[in-house]
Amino acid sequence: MSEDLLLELRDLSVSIVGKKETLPIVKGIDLHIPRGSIVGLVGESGCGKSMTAKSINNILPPFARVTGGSIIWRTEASGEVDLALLKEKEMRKKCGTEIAMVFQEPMTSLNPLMQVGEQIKEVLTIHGVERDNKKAKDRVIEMLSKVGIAEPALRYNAWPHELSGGMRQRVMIAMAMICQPKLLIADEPTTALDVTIEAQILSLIKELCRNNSMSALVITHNMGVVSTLCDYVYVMYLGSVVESAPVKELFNNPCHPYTRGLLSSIPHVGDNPEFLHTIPGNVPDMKKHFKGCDFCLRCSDDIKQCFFEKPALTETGAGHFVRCHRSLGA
């Protein structure tokens, strides 16, 4: 199986390191991204999804550190490399060329003082992919066209504030794709977009992955995005993976109460408009330490064992893993 994996997180832990204490925010997760597949990482805000993604690119905030595990990257050119051990200069060579990222809010990710075409072209020149100015500009215009921007030659000279939210997100995708990376990390790529533009952006990511033999890791809290886009999904809660499965299997047979709660929160045509299912309570503070299951205080299906023993992540079927005493027949 490892030969087919592009990226593998092995027992990855990320912590906020302070002067007086170390606070774990990603707790020993395993995550696999096969070549040519789209993998989803889903969960509520504050569950550690973005920190997991940023650890891959080594762009964690100054107070955060990878404190355990490894990030194995496999390519024909470099073989097997642990990204967690690379120095900053070595990692920067891979970011943008082999691994690219689309951030959650394009307006704060784009430089307001640069025309969008020049920002995309800068990626080519910094990584030495294309130093000829005219050829670089032509490649940028071609990429703008590929991501569905009308009149790309005209939009090349546009400023970020002149574009709509959907157009800015397409610019961010063009910037990520310009060096033809092997892995695209999309962190909440459709959060600020309306449903029509959201569908277009999701379709675009799927098409780019298929046409460029590229893998993708999609970070989201939206189960609808997962069902539309992903091949396999990891459900994350309070820094741990609580369930993972192929998308169809997860939707047809959700085993963890948290996963069932997320799926039940999706409104359906014909539902009572006066009632929308929610998961009781909120994601606990990361500073709180639970002797038992992290989800037990919000779970309506708990048993005595949940409060004093942490469940292990166990395979219940082909490629389907769950971390729950009740689901495992305890």
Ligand SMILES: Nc1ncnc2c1ncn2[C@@H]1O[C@H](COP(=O)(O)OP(=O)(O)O)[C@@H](O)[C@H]1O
Second form
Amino acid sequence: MSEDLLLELRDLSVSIVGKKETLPIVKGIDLHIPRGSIVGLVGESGCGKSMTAKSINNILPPFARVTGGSIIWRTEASGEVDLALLKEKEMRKKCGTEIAMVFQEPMTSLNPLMQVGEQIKEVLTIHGVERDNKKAKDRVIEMLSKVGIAEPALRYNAWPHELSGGMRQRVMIAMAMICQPKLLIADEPTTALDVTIEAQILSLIKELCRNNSMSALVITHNMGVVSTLCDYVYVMYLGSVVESAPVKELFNNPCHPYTRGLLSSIPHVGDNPEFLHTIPGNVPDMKKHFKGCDFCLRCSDDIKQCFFEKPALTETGAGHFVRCHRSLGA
Amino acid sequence: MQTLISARNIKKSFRIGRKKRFLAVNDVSLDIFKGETLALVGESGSGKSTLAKLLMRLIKADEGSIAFEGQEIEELSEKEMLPFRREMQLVFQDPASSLDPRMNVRDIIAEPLETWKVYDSREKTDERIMELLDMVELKEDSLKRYPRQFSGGQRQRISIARAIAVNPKLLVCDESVSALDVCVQAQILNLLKKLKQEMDLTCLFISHDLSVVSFIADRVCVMKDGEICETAPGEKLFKSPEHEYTRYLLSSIPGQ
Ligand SMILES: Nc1ncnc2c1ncn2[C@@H]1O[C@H](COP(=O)(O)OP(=O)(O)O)[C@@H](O)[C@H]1O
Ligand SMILES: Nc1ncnc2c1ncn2[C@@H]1O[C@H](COP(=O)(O)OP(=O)(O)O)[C@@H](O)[C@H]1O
Ligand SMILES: [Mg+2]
Ligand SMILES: [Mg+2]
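Other form of same protein, the form predicted together with the ligand, not the form predicted alone:
The next block holds the full complex; its first chain is the one shown before.
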């Protein structure tokens, strides 16, 4: 079973390490990415999605650190390694071309002073994947065409500012894909885009995964994105996974009150409720430690136990995990 | 139905580069009826914000006419415009940049009341501020605090309180819930709907999110490239869209 997992986060913790105190922001999460599948990670902003993603390929900001658990990476080329134990340099050598990342705002990740084609080509040459200049350029042009950029040979010479938001995101995806990674981590890849462009980018990611036997971890706060793109989904709240399930199961049978609240607070074209469902209260401060369930103060379904004891993530159906005393029949 | 704002054949172009001009709003006519929430939807760059600014006369149209309660406002001087300014209030997308970080909540909400000299005493002004806090569901102890001490959703509540303080006839919300998380977004959308019912507000609601629009709007205008390509009651537009572009937009919503 575990050989089929490309990536396995085991009890992973990330904390902000200050002089006086350590503030946990990712609190022991388990997350599996099976080969060839697209896994979603959803939750409200601040719940720790990006930090989880950044810990995988070792690009956490200086103030944050992996403080526990392991990140097991399994490929034929590198065998089984714990990425959490690697230094940045080893990491780059080991899987610099095997894990690629796409961010929300392509403009900040592109060099404004370099033509986009050259930027993509640089990825190839830095990793020594293709040393021949002409061949490298051809590969870039082919990739640009694959991500749906018209007249790729011409666009090779375009500057980032000459491209629209959607085109820049395509360039970012081309750059991520050029070394044929095994895993694509996409952090809010379409949040800054218009809905029509979003639809195009999502089907592009899906198609690229299918045709290149690539896996993906897609981070988003948009449940619609999850339902079109993902096979399996993890719901995060305050640094923990509160529920995870195959996508259809999660939408048809959400069990955690937070997941249910999240799903029902989204307006949908076609149903016209008088008012939307809302989860009472706000996301609590990560700094305040609470010994009970993290969600219990906003929960309408809470029982006594919720105040005193953190529920464990428990399998309630095939591949369906829930962290809630109530749904465990307590 | 009474018309609050009526715009006819308005055009607006911007200079880009030395010689070229870009037509941001092209020959748009529209009516906003009293008491309704009219939504403008469209992709970024389609001209939604520009059209809203034209209707509020924050910028001047190149051509066309705009009437507010039957009175032409397009040609009015700044001074003549003043009484109309009070009647049209705006809530922006990003409350972080539209709220003065150095002012506390009391002063932020008091500002429009004092500018328009709505009350003759500080007591009455403060009474109104308390009432507004209650309407936007903020606690009393918010008064002495500063914008940075609030979450994004709470800041948007402050902006809304400020905008409705002087009982405007028109509230313009430009992507006012776009930056918020779904749970907070639902709270603010509910608040806007509640206020509309309580105050009989007319609202021009701008958004690129069709699902949000379907919840809040009575009528919807779909914009594309500076033009309105379809206007219809919300239910009709989402059930049986007529324009090809509207259908394209609807089919692009992920997960629908
Ligand atoms: N620049 C920062 N400085 C201090 N704390 C931060 C910073 N960025 C993130 N954090 C903390 O890390 C938590 C998780 O952040 P992040 O993973 O970016 O959330 P998400 O991607 O789910 O929106 C936040 O709640 C915040 O407390
Ligand atoms: N002050 C301005 N100068 C030049 N171009 C502008 C100006 N304001 C808006 N535009 C252009 O007009 C078009 C419509 O913009 P806007 O009304 O902001 O669209 P939306 O709100 O629908 O995203 C865009 O292409 C924008 O670049
Ligand atoms: Mg993030
Ligand atoms: Mg706009």
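Between two forms, the rigid core is defined as the largest C-alpha subset superposing within 1.5 Å. Positions refer to the first chain, counted from 1. Only a predicted model underlies this, so the values are computations on that prediction, with no experimental measurement involved.
Taking 2 Å as the criterion, Asn282 counts as shifted between these two forms: its C-alpha moves by at least this amount when the rigid core is aligned.
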